[in-house]
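Shown next as structure tokens: one chain only, the form predicted on its own.
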Amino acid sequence: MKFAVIEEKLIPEPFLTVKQTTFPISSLDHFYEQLPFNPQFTPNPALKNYLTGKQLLLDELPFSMEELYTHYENGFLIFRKGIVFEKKSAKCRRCGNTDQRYFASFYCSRCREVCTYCRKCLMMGRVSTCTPLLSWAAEPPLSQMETLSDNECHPASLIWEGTLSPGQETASSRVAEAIGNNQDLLVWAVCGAGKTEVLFAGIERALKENKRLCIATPRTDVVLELTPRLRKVFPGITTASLYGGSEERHTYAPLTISTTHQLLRFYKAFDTIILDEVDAFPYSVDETLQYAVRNARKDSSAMIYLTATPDRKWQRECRTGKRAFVTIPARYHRHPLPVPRFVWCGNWQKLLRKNQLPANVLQWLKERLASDKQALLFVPKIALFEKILLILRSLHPDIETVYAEDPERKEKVQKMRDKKIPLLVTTTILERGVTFPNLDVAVLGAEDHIFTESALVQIAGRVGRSAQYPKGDIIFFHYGRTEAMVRARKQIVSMNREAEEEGLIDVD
């Protein structure tokens, strides 16, 4: 589509009443993205709910262009350029991409010109030089909560009979305070500390203050896990669950649980964003997703970061007072975190080429099988699976492997939960997000670069998560110690020391 600008007003080509030269929206300057608000105009509530806090393409909207433009004329709709050019370099305003390798051009039948488009966020629909991004300009829709007083019958009230540990209680208070004051806060909590429960009070405060809140995570399976838990404890409000293929992506809700990818469709939407697993792939390395999270925040808003493994830069900022943070250094069951053991296993790759495993690795695995203790064996590469499985299947026929693109991944993880698999050989795909109650863990080739400090802390965090089985063995088999290994163990020891000093764990 092309537009003209008359008296700084944007006019789509089909609505011109006089002959006027038209251009793709990205070629135009000096126009009002939003016209003055007309309080006499009655907006379409369906359109309001559809676009509040969003930035969508025309193709994503089930409304006529005539209706959309009428709302723009009355100040309720914003038209923004999808692609802008800064010093002749393209920038996508939806995903923030400025890498020119991710832009391409084609002859566009809509504007009858050569159009530049962004390939970085193409999976969300094509943003090009002639496509505007549409957003709602007014206040969010009123909810039923706004007419009620702050009492037990408030629909945003928390329905939960659990209790928090002292460490959780401290963090919970800090989270609620940060949300109330629109501040940023890092919650640095050990694996298995019960981070979700720590959020409950802050979420309740936000909802009772009629703030719109989003919990964002890099992974779909976390969205699917969190949604029923939060719907159960906040049954009085609408909760939207957003991920690839979700049928709720156009649902307006006070509480949204979303993958970070889905936030590309939001624009200044949320008063609070809680970002889970801030260190996890792909969010940690994808500037597009980081831009999406920033873009989805309102100008005045709170940001709560959750992680068990902040990177070295963030750790340094915490130590020097440059970043507000709170730690939960202990698990709820008051037992210390299992500390990794370092065990040298020689040139294990050379042995594997001969279809052998190091004797001490094999012995450790045999002991787990003999004692009927489930175990995870982390290895650095999928290519190693075939030979390792060939060796281990001679010990037990039910041993399996699993990796990110494994078509039976969910089934194998469930079989592990059902104790039908005694030993699961895995990549770092299971370093986080899974809990098996009674587990020992080993890493083969812990010196490999894939096993970062963060990955090793998360892997160690699979052990001892259950109150019934709070102990377990975590062992790093290596052909040479790395800084990542040393730092990972140091971080775990430090958390145990802090927890002991604060009286949060029971020392044997």
Second form
Amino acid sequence: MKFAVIEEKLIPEPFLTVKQTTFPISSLDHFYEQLPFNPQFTPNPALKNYLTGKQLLLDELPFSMEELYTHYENGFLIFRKGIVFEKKSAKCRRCGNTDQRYFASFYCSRCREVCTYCRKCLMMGRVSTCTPLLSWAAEPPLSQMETLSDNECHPASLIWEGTLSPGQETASSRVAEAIGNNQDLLVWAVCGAGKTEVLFAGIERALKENKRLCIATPRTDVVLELTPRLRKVFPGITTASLYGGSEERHTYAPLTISTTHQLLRFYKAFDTIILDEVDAFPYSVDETLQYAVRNARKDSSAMIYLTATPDRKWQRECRTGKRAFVTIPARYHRHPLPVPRFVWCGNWQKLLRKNQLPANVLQWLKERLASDKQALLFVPKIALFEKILLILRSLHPDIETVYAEDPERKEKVQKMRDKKIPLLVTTTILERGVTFPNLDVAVLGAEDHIFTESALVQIAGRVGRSAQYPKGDIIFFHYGRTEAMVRARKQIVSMNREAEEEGLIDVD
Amino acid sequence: MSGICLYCGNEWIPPVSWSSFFTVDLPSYLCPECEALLEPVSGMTCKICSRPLEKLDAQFIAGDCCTDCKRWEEDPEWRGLWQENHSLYVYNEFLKEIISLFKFRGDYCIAKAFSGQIARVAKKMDYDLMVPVPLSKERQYERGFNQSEALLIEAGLKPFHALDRLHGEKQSKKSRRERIHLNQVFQVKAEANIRGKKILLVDDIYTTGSTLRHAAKVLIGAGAKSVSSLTLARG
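Alt. form predicted together with the partner chain, vs. the form predicted on its own above:
The complete assembly is shown below, putting the previous chain first.
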């Protein structure tokens, strides 16, 4: 699609009545992305639902160009450049990519010119120099609440019988306050604190104020886990669940639960974004995803960050008062976090080459097997699996290994839940998100650089999560202690101290 | 010279050897791990369509060609219209993914990954004009480019646009029978002079050979001396 500009107004090539030179949208300057609003115009409600808070390509919209253009002429629809050039280098406005290695050019049949496109977000449809991004300009659709008569029960009401621990209570009111005042807040909650419940009051408040919310997380499995929980406690509203391949991509909902990746299709959509596991891969290293989250916020909006393990920069900002935060230093079951023990195990890699494990490691594993207590053994590299498994299978035939690309990953985790595996050897893939009730955990080679401070805190956080079994052993076998190990232990100890001071745990 | 792999995005540095000082380097676009997943067509192949015969069940082999080609050649309507096909790689899972990224997602620069091989093979073939199999106008607009033409251009070869294609359903949604008994979708452009020329048709994938044979038929009908073909993948 090419456009001409007449009196600073875009005119698509097919709608030109006089002959006029046309250009790809990125080559045009001085045009209005949005025209003055015409209050007499009646917009198409289906289009409004589709496009509010979004940035979509023409190819993604099942509406005719005539209809889209009429909405532009009446001020209801925005055309933005998909690619802009800043000092001759390209920038993708959908995903924020400025790395020139991720741009390529070709002679394009649509604009009959050489067209530059972004390879970074190509999987969501190609954005090139002749591709406009379309957004809705006017007021958002009436939400279900506004169309309601007074005597009905408010549909955004929270239906939840549970109670919050005092630690959760404090965090919950801070979250509601930040959402109400459009502020940013970090919720630093220990592993197993019960983060989701802390959000309920804030979500209810936002919904009742007709605000649009999004809970974003880097991982699809978390979206799948959270959706039914939130639908259950907010049964009166529509909740959209978005991940690669989900069917609800075009549902307008007051509450959206989405992978951070899917936010690339949103533009100034949300009054509140709750961002889960800010420190987790891939969000923490992918600038595209960070851009997507920023882009999906309204100019005035609240941002709630959730994490058990903020990185050092964030921790420093909290200490120096530069970042608003609230901690939940204790688990809901009022037991302290298990503190890791450091045990030196010598040059374990050298031993492993000789098909041996350090004696103390082997001893620890044997004890778990003998007492029938399930255990996880974290190792730094997949390459070590084969040798370790060879040694361990002689102890017990059902011992398994699991890693990120393991085709049987889901099945093995399920077997572990069903207690059919006594010991699971794993990479850091199981550092978060999994709960096995009665568990001991060991790390072999805790000195490896892959075991960062946050990875080690998360790993330790697998132990003692259930109220029934609040204790367990967490042990770091190492060949030289590292800064990360020391910091991780310090973080856990100081959370326990804080919890004790605030009376959030029962010390026995 | 470091680059990012066009397929997996990993950065890699090609190993430096003496030959990299003395020879003109062919730039590589795939990292060695991805490159290794490409499976060149090799060994015994059908003399007509270059289908690898070694992995084929004996009942589908007829002497030095496959039974598919034999069937085509037994039909007087199709006999001898088309010389031979040459394909670079077996259409395995990896190539399937990479071609889908290339033509359905529209990642044009994937064509560069094959430019060296295509240029090398084209040099060995005997032809006057290289004709990319065209897309219909609608499909070409939708994709923004013709993948066969892209393969040629990136290999530094000059495409000759001899054919038009009428809009139809997607080929990939049809069975072999439907494809063979397809109505003719190609026509030779009025302005294209191909009389007495040796034509090399270029397409991305060879599946049943129906597309190429239909194109060959109209080209021969318009006076071409001979038609053969080059495809990236052999399905």
